[in-house]
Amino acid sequence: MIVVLKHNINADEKAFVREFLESRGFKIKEIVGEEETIFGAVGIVGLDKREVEVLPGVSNVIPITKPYKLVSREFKKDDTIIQVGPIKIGGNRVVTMAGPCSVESREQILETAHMVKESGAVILRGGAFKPRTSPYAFQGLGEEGLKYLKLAGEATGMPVITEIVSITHGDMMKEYVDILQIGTRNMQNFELLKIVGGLGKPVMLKRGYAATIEEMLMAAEYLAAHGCDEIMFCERGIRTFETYTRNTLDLSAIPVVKKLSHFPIIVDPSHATGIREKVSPMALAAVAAGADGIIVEVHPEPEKALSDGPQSLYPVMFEKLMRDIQALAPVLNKEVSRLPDKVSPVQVLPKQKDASVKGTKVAFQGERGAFSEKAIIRYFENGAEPVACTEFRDVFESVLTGKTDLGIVPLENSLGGSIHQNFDLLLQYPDIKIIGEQKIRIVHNLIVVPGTQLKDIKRVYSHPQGLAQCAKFLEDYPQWHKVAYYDTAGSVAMIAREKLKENAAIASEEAAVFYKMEILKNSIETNAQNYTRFAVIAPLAVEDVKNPQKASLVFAILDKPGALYHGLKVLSENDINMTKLESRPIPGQPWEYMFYVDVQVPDDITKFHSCMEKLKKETDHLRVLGMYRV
């Protein structure tokens, strides 16, 4: 059952209403969040929940139904985060594991974890322990493997996983290995799961090759019920009739898990077909699918491998199914993890503009004079070193894989409205916050090669929105072409190079500096009440912002009459007031939207996590993107 406690329930209640339930014979899980706290009661007695009920300090018993109880989405609605080293598994990511099927040799583990880092992978796999059908059979290098694996983890940065297959290894392989996993074979070895379970890692569960689903749940829930909270399912196939393939890959177990459980399912597709051509569509289907990762065999040489060589992937398949996920993820609203370039500890940053340290490097998009790059020197008074990007995915990817410290990005003119482009990578990108605002006054000039006359333009090149926002004064020049380019500063940088007086740019007045270039004429823009906002971005590794004033929101919303009316409900109840509300369309789901919504943080920060407590309840998916000061 799931006992949840009273907001104001002192120490000696909640000791009281533990030791009750302990006395009755139920094993405690205690889960704290920001505005309540529950227990999870699980045992096999029976109790009148009446009982419990009337116990001083506990607001409510629920039920669960499941057989399985703690790995069940009853026990805990929201998804289960997995943090191993710099990666975290579960939500909108797709996290890659790959390596050779058994560490054969340390010059073996070390190219081929070096191999699959560079086209992607964030985490190694490799067997130093293989339970083979054939005695005869490799059957790996046992610690000797282990010890290889360990070096070739620490040599890239990445954090393994390997099979444990006897319950007297645990000792051993918890000092070498960040993930454990469970095999297909010994998916229901319970005495295995219960030692696995109390060893302090995360846990990788295979599906038996002839368990249901359900069976696959009650072996996670001996994991969970003997101290482990990071499961991992993994779908790998399961035995069928059919022969053309090593095994049939269930991937409607994907949807049915993330259902039923709200721990991170994994899918395996080179145990699940077992032949290297089908591996790469499948690991796609999964992602598709919904899968949370992929694991996948990956060796040098496959012709030689000494097991699994006919479902191992070459180097150069596993690099082109990488670059595959990475076009394939952002169709689906998902993150690719990336190891971070620093192998050392995240940098703490400074939180506010008036606290920023020379040497923070931070990301925007566009060339060397763009606005944004003019947000960035006004944000950061101290100094920081701006980073061109080509797009705005890049300068998210930039912040998440540890080249640049911070970013930049758009998030809405006063003219033009919002870039709508940059708050749908937020979402996509769970693991990037925002943590500041700036503000900037849009001035747009008419830049040309010096010594040029206005008689001699022929061509005006811009980003679509700095030639709409100066068509009052361009069209006093009908004669004159106008053409789009991807960005203000980046037309002059191209004026510059082709050093023709036919040309001209309208861009900043920093661009014309940078580039070496002439201003014919001053603020050219139409309206000049032209303004945008910009974002300051940043890993959700970085510290929170001290005393915020401002919050930006994402939620979708229940398939109920009013459900926008009662979520926003919710926010004048709590006196949190509202500054900004957009609709955007959710991918893949026509005429279904989420709604960004900006607000002010009260002075007392806990009525805000109150009022986002609450707001979840009568709201889908509901995201902080962010607390920040302007």
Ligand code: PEP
The other form holds:
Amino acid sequence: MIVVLKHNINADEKAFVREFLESRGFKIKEIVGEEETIFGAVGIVGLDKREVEVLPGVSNVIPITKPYKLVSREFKKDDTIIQVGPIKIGGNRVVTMAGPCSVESREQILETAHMVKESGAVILRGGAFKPRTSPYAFQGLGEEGLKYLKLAGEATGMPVITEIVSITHGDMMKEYVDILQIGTRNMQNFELLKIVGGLGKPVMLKRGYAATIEEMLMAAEYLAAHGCDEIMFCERGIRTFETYTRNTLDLSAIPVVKKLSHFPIIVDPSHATGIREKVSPMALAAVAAGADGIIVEVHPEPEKALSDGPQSLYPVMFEKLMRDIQALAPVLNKEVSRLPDKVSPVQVLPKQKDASVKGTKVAFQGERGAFSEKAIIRYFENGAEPVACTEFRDVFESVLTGKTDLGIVPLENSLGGSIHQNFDLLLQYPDIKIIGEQKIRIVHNLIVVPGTQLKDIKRVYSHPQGLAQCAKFLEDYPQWHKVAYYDTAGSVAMIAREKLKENAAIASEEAAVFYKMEILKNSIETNAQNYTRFAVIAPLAVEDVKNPQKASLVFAILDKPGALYHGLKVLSENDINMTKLESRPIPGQPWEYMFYVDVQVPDDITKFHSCMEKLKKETDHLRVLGMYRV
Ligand code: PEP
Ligand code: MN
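Requested next: the structure of the form predicted together with phosphoenolpyruvate (PEP) (the form predicted on its own having been shown above).
Once more the chain from above appears, this time first in line as the rest of the complex follows.
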């Protein structure tokens, strides 16, 4: 049962409730939230919930109806996110674990680790104790293999996962491994589960090849009951009457487990199919079905592999699979987890006018001289180094992988409205947050090759927005051919390359200066009230902004009458001022919407946090995109 404690419960009352439950044979797990604290009480004895409800300090008692308790969604509504080194597993992410079936030698694991990392794997797999069907098959290198695995993990920055097979190995394995794997044959080895649950490490529990989903959830409950709160499930195929593939991959386990449990689920298409060319299609299907990640066997020379060669991918096949996952993830609104090149060095945040901001690399979309670059210059007061990217998504990727420290993206224009692509990207990248905003006035200029006169011009190039925003000025020159270009600054770069007096461009003053072109007419935009608001984005690991004034939130609403009203009512009742509300369709779910809300953060930030806890209950998938100064 879940015992919700009153907000103002005192220490004596809390101790009393705990003792009472323990005296009745319950095991207690305390979960402290911003707003309320709960005791997850798990026991075999029946207890009338009213006996607990009357205790001082208890707010209410919610029974858990499932046979598994701690792992159930009833116990915890939100997805559990497991942090392993720099990688998060769960939530809106797809993680890829890859490596050989077995660690065979120091060289083999090092070579494979570098290869899979290069293609985008973030966790390294490799068995050292191999449970093999035949006692004559290669049994693994044992502790020596663990040493090589750890070495390869350290050399590449990847956390490592390997299987534990014996209750006597716990303490030894703890030293080498980041995630412990329980293999299919041991899913119901309850003595092993009890020991592994208490080791203080994340555990990946593979589904028994003849186990039901409920049996897997019950097995996970053993881990949880013995202290483990970082569990991943792994669907690796079950035994059916089909013999073509090694096992039958039960993809439907993914949505089922996601509904019944708050823990993430990983899919192993290698052991599921046993056939190399079936691995990638099933990996993609698993991602499409909502898996939180995949674990794939890759070997530099599969024909020489000491175990599971026929199902091991060649490195080129793995590389192609990773590219396909990159293309698929945005459709599902997910971020593909990446290993950061380095831990972000940005400690002192911009606008604090600190010299150490100098040299901060900031990604933007467009050519040099773009309005986004101008926003960087304005925000960082010349202290940053702008890095040009082709697409908005590249800006997010650049921040996520640590290629640049920060990024900047336009969110809305006062005339043109929201730049929806960037709102969608903010949703897709849960490991990125907003740390600042910059508004700039958009001033358009007619830019020409030096020495050009108005009468020389035949064509004028700009982004369609640039042309549209200068329509009134352009009406006076009907003889000019207006040509849409992909980028305002790019159009200046083009006329600078061609050096023709008959070409003109419409762009910022900065672009004219950068490409050494001349401004023939300035401020030619129809409406002078033309502003664009940019968001400065950073990896989650960057320190939070001190004394934030504004927060950007996003949430979906529950499917019930008045749902949006109830959400907004929470803001109103907590005296939080809303400054923007906008809805966006949820990709792939027609006629369902996410709501983007900007609010002012009160001086007493605890009020904001407690308001968010309340809002969480009235909405779905609430995320604070960032808190920042304006
Ligand atoms: C493995 O992942 O190395 C393995 C042996 O898998 P399974 O337990 O699923 O057969
Ligand atoms: Mn294997």
